[in-house]
Every structure is written in C-alpha cells, then in structure tokens.
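One chain is shown next in structure tokens, namely the form predicted on its own.
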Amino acid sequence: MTSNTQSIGIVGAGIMGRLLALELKWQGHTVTLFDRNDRDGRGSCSWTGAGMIAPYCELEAAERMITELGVYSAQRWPKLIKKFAEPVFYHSRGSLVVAHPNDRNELERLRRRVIDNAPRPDIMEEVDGARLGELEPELAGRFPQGLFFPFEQHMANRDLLRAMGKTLETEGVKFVTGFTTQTISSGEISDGHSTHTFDRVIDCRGMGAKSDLPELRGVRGELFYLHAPEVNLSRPVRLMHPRYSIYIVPRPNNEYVVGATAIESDDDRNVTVRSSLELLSAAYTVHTGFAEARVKEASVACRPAFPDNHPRIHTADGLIRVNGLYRHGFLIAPALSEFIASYIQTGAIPEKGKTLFREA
C-alpha cells in the first residue's frame, strides 16, 4: 500500500477505464468501476475494435504525437498482458500495407509520411512482390509492392476485455454493471437514485460524456467479423484507397476482422449496404478466399474525438476526465493510463504526457 492511498471511482469500462482501474489498484488505491454495459464490455467502442497496435501505419492520417504515444504503449502491452488473469490472443508479427496499381499514389503518400516522421529508420521495409509473398504466401502475385512494418502488433480486443474483466475481479476492484450515470462531479457519481462519493472520480465515458464535453464528436467505425477457412493471413493487412483505407486483422481459427479506419459520422445505426459492399468487395480484392467467407457479425461504434483528433486529460479538484481517444484507443490507452496514474500518485504531470493535460 502507498501512503497516498485514495478511494477512486471510474465511470466507463472500455479499454481506458479498465486499464486505469488496474493501474490504480496495483498502486494500492481502492477502486470502483461503473459501467452501463456488462463485464465483457459489449456496447463499448472497445468491443467494436480491431485491436491493432499500429503506430507507424497510423501516420497515414495521425500526427507524430499519436505515433510516439503508440510506440510507448506498444512497449507496455506485452508486460501488461502477462499480468492478466486469462490469456489474450496477441502477436507481434508486424503489419503489411498494400495498394492496387491504380492506388499506388496512396501507398507512396504513406511511405513519405513515415520517412518524414519516423523516429528510427528500421520501422518500415519497402517490399517488392517476391518479399511480400515471403511474408504472406497467399498474397504472392497479387500486389507488385507494399510496405512492411515489422514492430507493429495486434490482439483480439474481446479476449482482452474479458481478460481484463477477470483480472479486475481477482484484484478486488468493485465492478458495478448496468449503471446509468446521470451526473459526475468532483468526488461524486450519481445515477439519479443514489450518489457514490470518492476521494477522486475519473470520467472515461467516451461519447457518454458529450454533455460535459460539448466539443466531442462521434466518428463512426464499421467492421465485419468473418469466418474464412480459405484465407490464411498471419498479420494485419491494410489496403490503401483514396477515399478510405480498409484493414484485415487475423483472429484465431480463420476468423478475420474487416473494417474501415474512420467515417465522419456520429450515426451508430446498423452497417449500411454501401459500407457492406465496399468493405467486403475490398477484402475480396486482397484475397479471393473471402468470397466463401461467412459473415459472423457486422458491428458499428461511434468513437469519441475532439476537433484536433488528439486525446485530452482534463483535471480539476477531485475529478479527471480522459477522452478523445478517437480511433486510437488500443494504440494509446496504456500510455495515457500510466500518465494519469502517475499524476494521481505524485501530483505532477509526467513530462511525456504534458501536452495532453489541461485544467478543466
């Protein structure tokens, strides 16, 4: 136990809330986690995610700050996963980026972005068709060139949420599910019927916090879970396109997550016919084996973003709000959780996270 032990209430049990709850529990604090969803995290943005830890590929649209947070998080993920109570499907096999000949300018644009912003020269390998076939034999002859990012990682996001839920239980974190938050203030959380008091409250609700953070906007993410016995890919494959980029991410037992990186819309209704045609057709152009795949699920979530697409940590007496993780939740949550835990423990803003913090 630490000499600075506090009672802490966290609202929102997506990837951010769960990681923070564990970080703070490991520091010796008494932690209660509240969420409207179940212990597995169904209904959260984290449930509808691909689980890619791809800081360099994200340079396609994100600034270097996100890449730096992602690199730091990528170093933390393997250590965190070892502490969880259940195994997580997790691999560090890199990412492969390809484009059809008509879209090679998009591949070149990413290549230049990485060269201009990469912190070290060996994070990207330019590959020809033969090397691409060595990396993914079933893609041999399909693309004349590509980019390989050897240090990137991927995991099964739903495995992770379940493992973290089990770890919260074994670590003694009180987890209150089915909780509909009405108000959050310094040291208090209320559902309209009862009020829970703590030394400190942390708001990790994502879009649920929009009434308190009016600058938030929703960015729609759509994905499919496919069972494709005729497809054998060992790492995420991203297909560049002028209007959208799609990703194909392996799961165990020939399952794949196929999705688009971002759609500027806060509509969280079912996947549209247009998106279905575009995503599944694009997957087929990467590997014809997807023609016989079975659609297991189509999923939609609206991810929270501020106008600059950067995360923010708002601090006040007895209250912290962390939000705006955009499409980078799995990529940057370990870094943010460490920064916030350090701030709570020491009262000082960590140097690596100083641009994220602001007073409420």
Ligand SMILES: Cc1cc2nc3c(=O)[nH]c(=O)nc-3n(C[C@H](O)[C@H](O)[C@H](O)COP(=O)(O)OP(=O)(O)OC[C@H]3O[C@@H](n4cnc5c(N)ncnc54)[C@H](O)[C@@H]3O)c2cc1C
The other form holds:
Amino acid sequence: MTSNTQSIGIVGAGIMGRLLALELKWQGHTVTLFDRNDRDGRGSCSWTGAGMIAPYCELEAAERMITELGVYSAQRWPKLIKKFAEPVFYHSRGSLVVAHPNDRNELERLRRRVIDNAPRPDIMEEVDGARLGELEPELAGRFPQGLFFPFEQHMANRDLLRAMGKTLETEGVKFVTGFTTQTISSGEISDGHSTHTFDRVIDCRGMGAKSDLPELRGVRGELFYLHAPEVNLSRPVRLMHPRYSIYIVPRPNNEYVVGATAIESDDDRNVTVRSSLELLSAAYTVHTGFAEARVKEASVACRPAFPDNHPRIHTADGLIRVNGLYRHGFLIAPALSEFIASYIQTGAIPEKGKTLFREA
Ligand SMILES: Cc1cc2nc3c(=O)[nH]c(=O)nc-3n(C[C@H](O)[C@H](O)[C@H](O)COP(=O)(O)OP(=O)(O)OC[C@H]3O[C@@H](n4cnc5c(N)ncnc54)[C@H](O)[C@@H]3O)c2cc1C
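In place of the form predicted on its own, the structure of the form predicted in complex with the ligand is requested.
What follows is the whole complex; the chain from before opens it.
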C-alpha cells in the first residue's frame, strides 16, 4: 500500500477531510471526498468553530502536545492559505488575554502554564494597562494587566471552508455532497445504495464516526455571531474567569464571534438561555459597545473528543480513521494532514506524529 499513486476516498469534509484531500491531491493521488452536507461545510463542527490558531492560549486547558502540534501548524497555515483558490480572512496579529481584577489568579495560572510548557521567552508579553491600551485602544483603562501572545493567528473559518471547497474543485478532487455514508471499511465506502471502492479509505467524520469509535464523545460548544458597530478590536481577546471564560474574535465589518461554552454533552440543539446570558454578559464586561450589537446568529456544535482530549490516527490495512480534534481542529489539522500524507506516501509513521498513530 505504499505505491506513489493511489485512489483515495475520504468521508467527511470538515477542516480535517478538506485539508487532507488537498494534501493528498498535491502528492499526486486521485482523491474523492464525500460529505452528507453541502460544499460550504454547513452542519460540520468546523462551520461553527471560531477559527483561532492559538497554541499558547490553549494551554489554559490543553497539554503541551497540542501546543507543539499547533506551533507546527501555525507555521504551515500562511503557506497553505496562499495556495487556496479564493482569499481567506486571515490575520497574524496575536491574541490578548485579560481578566478583571478579582480574577487575576486566572491570568497568573495561564502565565505559569505557558512558562512551564512553552519555554521560549518571546512568545508571551506581560502587559500593563498602558501597553494594553496601545494594542487595543478601546480597552484602554478597562484592565490593569494582561498577556499578549504576538505569534497567534485567527481566520474566518467559513471563508476558509468555502475557499477550500473551491480549491478542491480547481485541483481536481471529486467532491460528492449529499452522500450519507452508512458503512466504511478497508477500501470501501457505501451509502446503502452505491458502493465506491478505493485503494485506501480515510474516515474524517468527526462526531459522525461515533458508532465506529465508541470512545468518542461530544463536547457541546455554543457561540454567537454579533454585528457590533461600536466595537473596534483588531485581534482575538480572551477574558479569563473562573466560570465564564470567553473569547471575542474579530471578523470583517465589525462582526465578532463570541464564544464558547464547553459542556459535556452530545446535544447539538439550539443555544440555551443560560449560555446566552453567560457569553453575552461576559462580552459586555469586556466592552460596553456590545450592548447595542445585533445578534446575527447563535451557533452550536459538538466537538469530537476522545477521553484524553487528544487526537488519534487509527490505521489498519486500507483504512485510516482520524478523529478527536476536540477544540483544536483549525489549530492542529495542518500537522495531522502532513503526518497522514507522509504515512501514506512512505508507509512509515513520521517521528513527529508518532504518539498520535494507533496501528490495528
Ligand atoms: C464553538 C466551537 C468553537 C471552536 N473554536 C475553535 C477554534 O477557534 N480553533 C480551533 O482550532 N478549533 C476550534 N473548534 C474545534 C473545531 O471546530 C473542531 O476540532 C473541528 O471542526 C473538527 O473537525 P473535523 O473535520 O474533525 O469534524 P467536522 O468539522 O465535524 O467534519 C466532519 C464532517 O463529516 C461529515 N459527516 C459526518 N457523518 C457523515 C456520514 N455518515 N456521511 C457523510 N458525511 C458525514 C459531516 O457532515 C462533516 O462535514 C471549535 C469548536 C466549537 C464547537
């Protein structure tokens, strides 16, 4: 199974499936991508995700391994985006983390986590109120201190999915939408009516793979799209709080994504009143201009996670399953897709990704 050109079928066109399809196509394989939803990725977890590439801020809840995968991916994103057929709203302006004075222990906890796990001194700047006001003038005087992570990035996830959809087309990947896969096995994908055969099949269905990956669980995430003409922030701002930590991520034209809850649940029904109160009240404490913002959308998805919240790449002859991207799909997909493409090309598990692979 290590010949240079293979026919490869991928199920699931979230961030993982799309990036892998492109990566494999660029290697010269013949690739078909299947999804039950539309070309833009509506209905996927990736459609809801906030699009932050924040390897250091994520140390708030994640382990060093995620930071390492994220730093590796963050180096790849700018080059990947240049190869896409349409522009993507993408910025590398860093992230700012703040806390209200009563919650400064939360800021200190993150500061320590970063020092212990990412020992490069230039990746975090401890900022006082004046410097914070320089970085984000509309937050001047609101917070006495904060942490600035200059190398972090953010992008509009829906732009990205759309641009990747277009790129799949221009690169010659066959993209089959409206196809609900019933069975996936070594070399075969079926929706119960038609069966497609390939040299290799890759399962990127996220929560849709739960019946084949019993350990997979959902972690419900809710967020808001707001139009806030009175708010001008240029980079993601995170508010640390013992119970209601939030992030505010800028999009073009004074739109902001405010999120996100993390609730142990597979329930992807509408956003609750409680979550709305918590997220929007917290956003208002960061910037009072959110009072007059318009709610454009409330979005929900369940993040696919394994018990340790680490991604896994299961390999068996002719079948690969990649899943458990949890709250880090955009952050780590470029690393994972490169490791899987290298494995397919060479038959060897790449050293950098060896802890992620599980061979049957
Ligand atoms: C509120 C929220 C905020 C987030 N913010 C960030 C962030 O800022 N940064 C970050 O890195 N990550 C973030 N994430 C996490 C990120 O969105 C996920 O890790 C990522 O989307 C998972 O991607 P995936 O491709 O594995 O799964 P998905 O995006 O869910 O894609 C799976 C695809 O499989 C398809 N599918 C499923 N079953 C079938 C079937 N039977 N037949 C055919 N197709 C099928 C689905 O339609 C879907 O398109 C966030 C998540 C949430 C919920």
